[in-house]
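Given as structure tokens, the chain that follows is alone and in the form predicted alone.
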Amino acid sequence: METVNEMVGASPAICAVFDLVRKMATTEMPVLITGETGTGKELTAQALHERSLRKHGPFVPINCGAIPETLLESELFGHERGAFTGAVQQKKGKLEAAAGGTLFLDEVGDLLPTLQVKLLRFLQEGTFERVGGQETLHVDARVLAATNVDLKTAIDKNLFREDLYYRLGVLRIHLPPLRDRGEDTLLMAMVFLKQAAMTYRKSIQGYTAQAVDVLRTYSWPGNVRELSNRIRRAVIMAEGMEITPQDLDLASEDLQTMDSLDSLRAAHRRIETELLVKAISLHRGNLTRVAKDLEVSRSTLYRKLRAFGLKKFVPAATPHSLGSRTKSKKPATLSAQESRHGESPESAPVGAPLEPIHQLS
């Protein structure tokens, strides 16, 4: 997914995907990645690999959408010299490359018919021949397969093989867009951010009260891509120490509105998160002033940071950290009985790493 290396989240939508990967990677049944376009399908298909007992292995990768109908047979299964015209050696395809490992097919939604029948006798039986060719090949590869489209639907209009949707979809993870992932917005943001300020060299110190609620309020058709590319874009327009909402190009009428209701439960979670976010990005992962920010001690927030899983996304207070360093309006505070009472603070350093996905135990 372009310059995105990392999958972080804290919401509950992204931790049961985390829960999947972990369960789903070991094992060698084939996995069938969904989500809308940009929620980070092959990053997801990267991590099953990584923990997987092929992770020493090749990961090939190949979007069936973006080869060309006349091409996309020969460079899957290979082809012999004299196949075709211009085939003047022999070549092998991306499923032997991914001998010993993983192959990715991006997009399996668009295979051709007579290409799906080839890849269904692949999953049953390990065993293809190249085009041209009158060998019998066996490979050794697992199969990862994703798509944006409802495959069920194209088995209705007879586009998709209905037998090769349940071979790759035994194991079936779905991710979530990002409109739906809360406080992940945010943290994202700041992941994204410090990457960029790196890559361009720039001293963006972080975003502005404005930036923070239109990243909040943004409904964020394009998902993950889209928010990576839009803070890459604002990183170099910045004229400024921080990102402002016209660095982002996102007008007001492209922001959402919050209609749908949230149990009583899961909105006060998603109220105190969203806070906790917003306050450690404004003052660049300074814990004191988040806690006074907050109107709580600093053992209350540390336990809050460690109950809502987001201790490890404080930035550190480096040149390139996240945040204003302008107090910020009061957003809110949490509740007074939880102030009162808290655990003492730990004596790790505040400012953890950010998480990668590929380091989830």
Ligand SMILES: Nc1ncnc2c1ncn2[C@@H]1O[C@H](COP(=O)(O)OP(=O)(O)OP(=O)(O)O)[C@@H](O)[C@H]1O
Given for the second form:
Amino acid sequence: METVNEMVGASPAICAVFDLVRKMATTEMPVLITGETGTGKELTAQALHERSLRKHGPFVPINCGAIPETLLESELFGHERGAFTGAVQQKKGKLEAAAGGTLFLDEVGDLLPTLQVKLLRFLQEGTFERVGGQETLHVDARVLAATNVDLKTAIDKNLFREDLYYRLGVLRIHLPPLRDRGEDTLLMAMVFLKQAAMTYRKSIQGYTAQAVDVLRTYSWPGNVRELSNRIRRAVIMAEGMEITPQDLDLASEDLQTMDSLDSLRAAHRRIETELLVKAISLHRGNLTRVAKDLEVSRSTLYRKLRAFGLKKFVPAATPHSLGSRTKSKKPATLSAQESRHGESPESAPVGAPLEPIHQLS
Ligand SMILES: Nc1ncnc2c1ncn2[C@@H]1O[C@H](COP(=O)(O)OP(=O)(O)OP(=O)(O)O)[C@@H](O)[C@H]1O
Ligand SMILES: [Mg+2]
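Can you return the structure of this protein in the form predicted in complex with the ligand rather than the form predicted alone?
Okay, now the whole complex, with that chain kicking things off.
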């Protein structure tokens, strides 16, 4: 089972992104999503759409960098019959296909200047013409855009219009690289392992301690996409019950150099964090079971989760919820369900699933 629409994360950096998604989703304004390759820009655009009032309308992505320049205008705005050689019939573009929903312009920095003008007009007036068309058309579509190039530099080089940049980028979300998301790498590694083990029907339980070290120290230049692909591959390759560094097969030059001598305190913290993340994943967020498994009291567990920046896992106790025990389903995710229920971690019962933790309410 592939969960494409769920964003996993618990680090402060990604929680800040979740907050922005929550706040920006319901506006009608464009949002400019930036970040390195594989950081989740498209996933974020989908999350914005699914939490918007347009969620029942279409989400239409178009990659401005992957379509030949000559075709892009017609792909985006459509064309009339006879507009150019081969235009044997009228065709609606992606913009019209997004009516009532969201148009996602991926790699928006690759738009040619003429198309930038046309897009700017659409953003300002909501109007455009198909290629070869005279009729002015109106479409009700929200525009989200993403780029992994620095548009400011593109503006300086006169490759991108400044006025379009300010139109698109009033609201911005920057996705941090995976290497800046701390223990999220391990958390996602658990989630992806579970998904891949299910897909490939392998009974792999987890990672060896060395594999955990490798996951932690690798710099992940391809970010979440690379992590997910590596783990899928490792699951296919693995012969034992645990994934080894060999299964992960990561280039050693991209392993960040670690201090050869961890301080005792840092090592302690690292091991504890690792155990906590593992246990939380294993028990699907049921903190009562996690505490039992790790042989600590619940209050010690909460204290440690807070101390290690994993406090988003901690659902605060409310008087009526103390007796309540919900069966958990998934680890911490930004799921569509969360936005529907609008639950907050503060109102979740003790021992509740992690699911409502990174919700979009
Ligand atoms: N927070 C996350 N939780 C779970 N999966 C994620 C997360 N972020 C990204 N992914 C997964 O990583 C992969 C890459 O994400 P996505 O395509 O959204 O990245 P991108 O920034 O658009 O990449 P590119 O710049 O290469 O187009 C996808 O399979 C996506 O489902
Ligand atoms: Mg993308």
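Numbering follows the first chain given and starts at 1. Whichever C-alpha set is largest while still superposing within 1.5 Å between the two forms counts as the rigid core. What you are looking at is a predicted structure, and each value in this text was computed from that prediction instead of being measured.
In this overlay on the rigid core, residue 111 has a C-alpha that sits less than 2 Å away from its partner position between the two forms.
For residue 51, the Cα coordinates differ by under 2 angstroms between the two forms after the core has been superposed. Annotation for residue 95: C-alpha shift under 2 angstroms between the two forms, rigid core superposed.
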